[in-house]
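Below you'll find only one chain, the form predicted alone, shown as C-alpha cells.
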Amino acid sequence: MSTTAVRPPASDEETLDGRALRARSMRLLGSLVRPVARAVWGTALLVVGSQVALVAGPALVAYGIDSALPALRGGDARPLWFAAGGYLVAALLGGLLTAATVRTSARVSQSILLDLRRRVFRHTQRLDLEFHERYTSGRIISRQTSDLDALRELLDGGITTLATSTLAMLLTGVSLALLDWRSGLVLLVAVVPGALVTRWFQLRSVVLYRASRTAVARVIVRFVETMTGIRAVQAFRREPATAATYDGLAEDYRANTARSIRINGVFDSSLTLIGNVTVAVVLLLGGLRVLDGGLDVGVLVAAVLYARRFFAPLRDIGMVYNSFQSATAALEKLAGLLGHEPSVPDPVHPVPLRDVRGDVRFDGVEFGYGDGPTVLPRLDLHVPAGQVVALVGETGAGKSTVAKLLARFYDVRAGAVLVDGIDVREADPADLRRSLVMVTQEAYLFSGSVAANIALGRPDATREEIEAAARAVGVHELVASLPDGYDTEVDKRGGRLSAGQRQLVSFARAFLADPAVLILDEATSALDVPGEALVQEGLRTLLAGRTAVVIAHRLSTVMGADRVLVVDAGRVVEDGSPAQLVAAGGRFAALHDEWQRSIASS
C-alpha cells in the first residue's frame, strides 16, 4: 500500500521573488501566444505596412510641391498625377492596413483571453479543498474579473498601439532626417524633454496604478464577502459597519483614480506643449531658410507635418505603459493561481473501479491539514459492504475528517483508505466519484431547474428517472406543487426552498446517482422537527442496501444505523450497535439519555 504524504500547498504569488514571478509569467504568456503565433506575425506585418504607408504621405507632399507643381507649369502633368495618386494610394492603403491590424489583433487578443479564462476556471475547479479553504472567493473572483480585464485592456489595443507608436516615431524621425537633417536635429533635441516627461509620468503612474489595482481588488473582495454572508450581516445588524468599511475602500479607490487622472492631465498637457514648441521651431528655422533659398517650400511643409505627428505616438506610448504595468501585475497573479498544484493529484496509472460492493477500510491512517498538527493519529476501521456506520462525537473530534478522506477531498499522510481493496489515491477519479457520493448539511442547489439539480450526478437521466428518485425519498409531491413543477427555477443556493426541502432534493440527487458508498455529513443538523420527519423518511430509503458513513449530532439519525463509532481526538473510543452502546453505559449512553430527556421535556 502506498503511503504518499500530503504535499504542502504551492507557494502563492506573494512568496516568490521578482525574477521567479517574471519567469513564471513569461512561461504562461508564451504558452498563450504559441497557438496564435502565425496570427501574431501577420499582425506585425500589417503594422509595418500601415506605418510605412502613412509615413510616405508628407514625403509625397514635398515631392508634389517642389517637383510636381513646377513640372505642371512646364506642361508636364505626370509628376503631379504621380504625387496625388501616390498620396491617395498611401492614405487608402494605410487606412485599410490599420483597419486590418485592428481586426487581426482583436482576434488574437480574444483567442488568448478565451484560452486564459478557460484555464483559470478549469484549474481553479480541479484544485483541492485545501486550496479553496485558504484562498478566499473574493480573490478568485478578482482573478476572473479585474485581472483578466487588465490583460484585455493591454491585448485589445495596448500592444498594437505600442508597436504602432514606436514604429511611427522611428519612421517619422528617419524620414525627417533624410528629408532635411537640420529639421531632424530639432526633432532630436525635442525628444529629450519629451522622453523626460514620459519617464516622469511612468514612474509616478506605476505607483498609482498598483495602488488602484490593490484598491479595486479590496473593493471586490469586500463586496463578495459581504454579499456571501448577507444573512449574518443582517441578523447582527452590521449593515452600517460593513457599509462604512466598504465606503472607506471605495473612497481609497476613488482617490487613487483621481490622482491618476491628474497625472495623466499633466503628462498630456506637457507633451502637447513640447510638440507645439517643436513645430514652431521647425517652422521658424525652416521659414528663414526658405527665405534665404536654402530650403524648398515642400520640404518645409513635410518637416512641419512630420514634426506634428511625432509626439502623438509618444503620448500613446506613455499611456500604454500604465496598461502594461497593470497587465504585468495581473499576469503574475494569474500565473501564481495557475501555478498551484493540487495536493490531491490524479493517479498516474488509475485503477478502474467496476461493480463496487462498497467495502471500506481505513488502514493505519494518519492525517493532518497542511503542515498543521495531526488530526487522526492512527485510524484502523473496517466497514463491510452494505453496513450503515454512524460517527458521533464532539465538534472537532475528527468525524468530518474521516468523511473527507473517504471522499478523497484530502490525501492521508500515512496509511491508506481502501474501497473494495483499492487505494482511493490509485482509483480512477471518475469511477471513484460515481461509486462514492457525499451529501453535506449545506445541500447546495445551483441556479437552474429543480430537475437539473436532482440530475446533477446523472445529467443524462430521463424525466421519469428523476421523478422516480424524487418519489423514493418523498419529495415528489413537494416538487409537483411548485409553480412549474420540476421545471421551477431555484434561486441562488436554492433560496426558494426551506432547509428540509433542499435536503430532500439533495437526497433525491444522491438516490439518482445510486452510489455504492454514501457519506452523510451532518445532513440533518439544520432541520426543524417537521423538516426532520420528512428527511428521516427519505433517509431510510436512501440508505437501504448501500454502504453508508453517517455523521450526525441528532441521535434520531444515528439510532437507525447498524453500527455506531464514538470518536474522540481522532480515535474511536466506542464501537458497537446503538443498543449495545446504550447498554454499555459509556459516552454514547450519556448522549442517548440526554436525547431522551430532551424529547420528554419538549
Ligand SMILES: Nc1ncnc2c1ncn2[C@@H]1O[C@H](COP(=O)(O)OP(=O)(O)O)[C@@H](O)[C@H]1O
The other form holds:
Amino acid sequence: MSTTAVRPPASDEETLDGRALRARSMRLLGSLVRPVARAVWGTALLVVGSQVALVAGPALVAYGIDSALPALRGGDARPLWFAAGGYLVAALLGGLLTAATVRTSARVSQSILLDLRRRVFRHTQRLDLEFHERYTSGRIISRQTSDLDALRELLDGGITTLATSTLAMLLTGVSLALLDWRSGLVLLVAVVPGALVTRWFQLRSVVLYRASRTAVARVIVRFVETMTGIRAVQAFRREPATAATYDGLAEDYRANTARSIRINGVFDSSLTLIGNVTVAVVLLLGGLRVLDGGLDVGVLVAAVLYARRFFAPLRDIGMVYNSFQSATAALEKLAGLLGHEPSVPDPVHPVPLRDVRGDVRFDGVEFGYGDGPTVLPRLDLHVPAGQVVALVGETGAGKSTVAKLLARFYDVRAGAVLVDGIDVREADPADLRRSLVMVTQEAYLFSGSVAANIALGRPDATREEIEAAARAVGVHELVASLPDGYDTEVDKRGGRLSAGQRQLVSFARAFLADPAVLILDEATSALDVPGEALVQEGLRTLLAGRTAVVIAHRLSTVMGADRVLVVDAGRVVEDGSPAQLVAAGGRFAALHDEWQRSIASS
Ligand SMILES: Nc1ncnc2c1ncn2[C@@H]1O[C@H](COP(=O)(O)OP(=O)(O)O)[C@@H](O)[C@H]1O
Ligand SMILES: [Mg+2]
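Having seen the form predicted alone, could you give me the form predicted in complex with the named molecule?
Every chain and every other molecule in the complex is listed next, the one we just looked at coming first.
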C-alpha cells in the first residue's frame, strides 16, 4: 500500500522548447506513416514516373522539328511517326501516372487521417477530468476539426504537389540545360527574382496565414462557448453583447483572409510576369541564334516550351507553403494533446477487485485541484461495508471533492483512498468502475432509447432486467407512459425528459449496474416534493445492501442515513448517527432545525 503519490509533471506545451516540440511531432508523424510506408514509396515512384513522362514532351517536339521533318522531306515518314507517337504515349503515360498518384496518395492520406482522428478521440476520452476542466471544449473541438483539417489539406494533395512541382522544375531545368545550355542560363538568371518573390510571399503569408488561423480558431471557440452556455446567455439577455463580440472576431477573420488573398494575387501575377519575360528573352536570344544558324528551330521551340513550364510549379510550391506551415502547427498541437498523460494513470500492475464488500477508507488524504490550494487538508474516514453515509455542509465545503476522490476522478496528493483495503490507484480500473458508481446532479442521457440509457453500465442487460431496475427505483410507470415506452428516443422532441425524470432514469441505471459502492452527489436535487414518497422508496431500494455516500440537501434523505458527516473546509467536524447529532446540539442540529422550519413554513 502506498501512502504517498508522486505526481508526474504535467506534460504541457509551455514546458517544451522548439526542438522537443518538433521531435514530438516527428515521432507522431513517423508512427502515422509507418503502417502505410509501402504505399508512400509507391506514390513516390509514381510521381517520378509521371514527371519523367511529361518532361519528355518538348524534347520529342524538338526531335520532330529538327530531325523528323527533314527526314520527311527526304521521303522517310517513320521518324515523324515516331516523334508524334512518342509524344502521344508520353502524354498518355504522364496522365495515367498522375491519376494513379492522386489515387494512391489519397489512400495514404485518408488512412493516416483516420488513424489520427481515432487516436485523438480515444485519447481525449481517456484523459482525466482535470484535463477536461482546463482544456476548454472549444480547444478540444479545434483539435478534432480545424487541426485535422489543416493536416488533411496538406496530405490531400499538398505533399504530392510539393514533390511533383519540385521534381517538375528540376527535370525541366535539367532538360533545358542539356538541350541548350545558353537558354538554360537564361532560366538560371530568371530563377533569382522568382526565388526572391517566392521567399517574400512565404514570409508575408506565414504571418497572415497564422493570424487567419488564430482568427478562425477564435471564431470557433467563441461560437462553441456561447452555444454551450446558451441558457445563461438567454437568461441574462447577453445576446447583443455576445453577438457584438462575435461580430468583431468574424470581422477580424474576414480582414485577415482578405489580406492573404491580396498577397496571393501579387505573388501570382509577379511569377506570371517573370515567366513571360523569361519566355520572351529565351525566344529573342534563341531567335537571333537561329538567324546565325547557331540554333535549330526545334530546339528553340522546345526551349520556349520548357521556359513556359518552369514557373508554374514555383507558384504551386509557394501556395503549398502555407498549408505546410499550418499543418506543422496543427501536428504540434495534436502531438501535444496525444502526449498529454492522464494525471489519473492506469496502474502498472492492476490489482483485481472481486466480490467487493464495499469497505471504504480515506487514509490521511490530502488533496487540492491541480496546483491549486489545498481543499482537503487531511481526511481520515472509515465507512464499513453496507453503511449509508450522508455528507452535509455548506457549498464549497468539499463534499463533492470527497465523492470524486472516492470514484477516482482525481488522485490524492498524499495518503490513499482504499476500497476493501486496496488502493484505488492500484485497483484494476475496469473492476473499480464496476464496483463503484457515482450518480451526479447532471444525470446525463445519451442520444438513444431510454432502455439503452438505463443499460449504460451493463449493455448486455435483458429488457426484463432493465424493466426490473426501472420498477425498483419507481420510474417504470413514467417510462411506460412515454410514446414508445422503453424505446422512446430521449433526444427527440416530445421524448425529452425533465431534469427530475432524467435523475430517476440515472437511478435505474445505477441500480442495474449494481455496484458495491454507490455515490450520490446531489442526485436528488431536481426531484420535486410531490414525488417525495416515491423517490424515498426508490432511493431506499437503490441503497439497500450497498455502501453509499450520499450528498443531499433533503432532510428526509439525510435522516434516513446510518451516519451523518458534517464537512467544513475539507474537515469532518461532526460524525454520528442523525439522532445522535441532533441530540448533541451542534451544527447538524442547527441545520436540522432550519430544515424543519422551512418545511413547516412551505
Ligand atoms: N474542478 C475544480 N477545480 C478547482 N477547484 C475546485 C474544483 N472543484 C471544486 N473546487 C474547489 O474545491 C472546494 C470544494 O468544492 P466542492 O467539493 O465542490 O464543494 P461542495 O461539493 O461541498 O460544494 C471549493 O473551494 C471549490 O472552489
Ligand atoms: Mg458539490
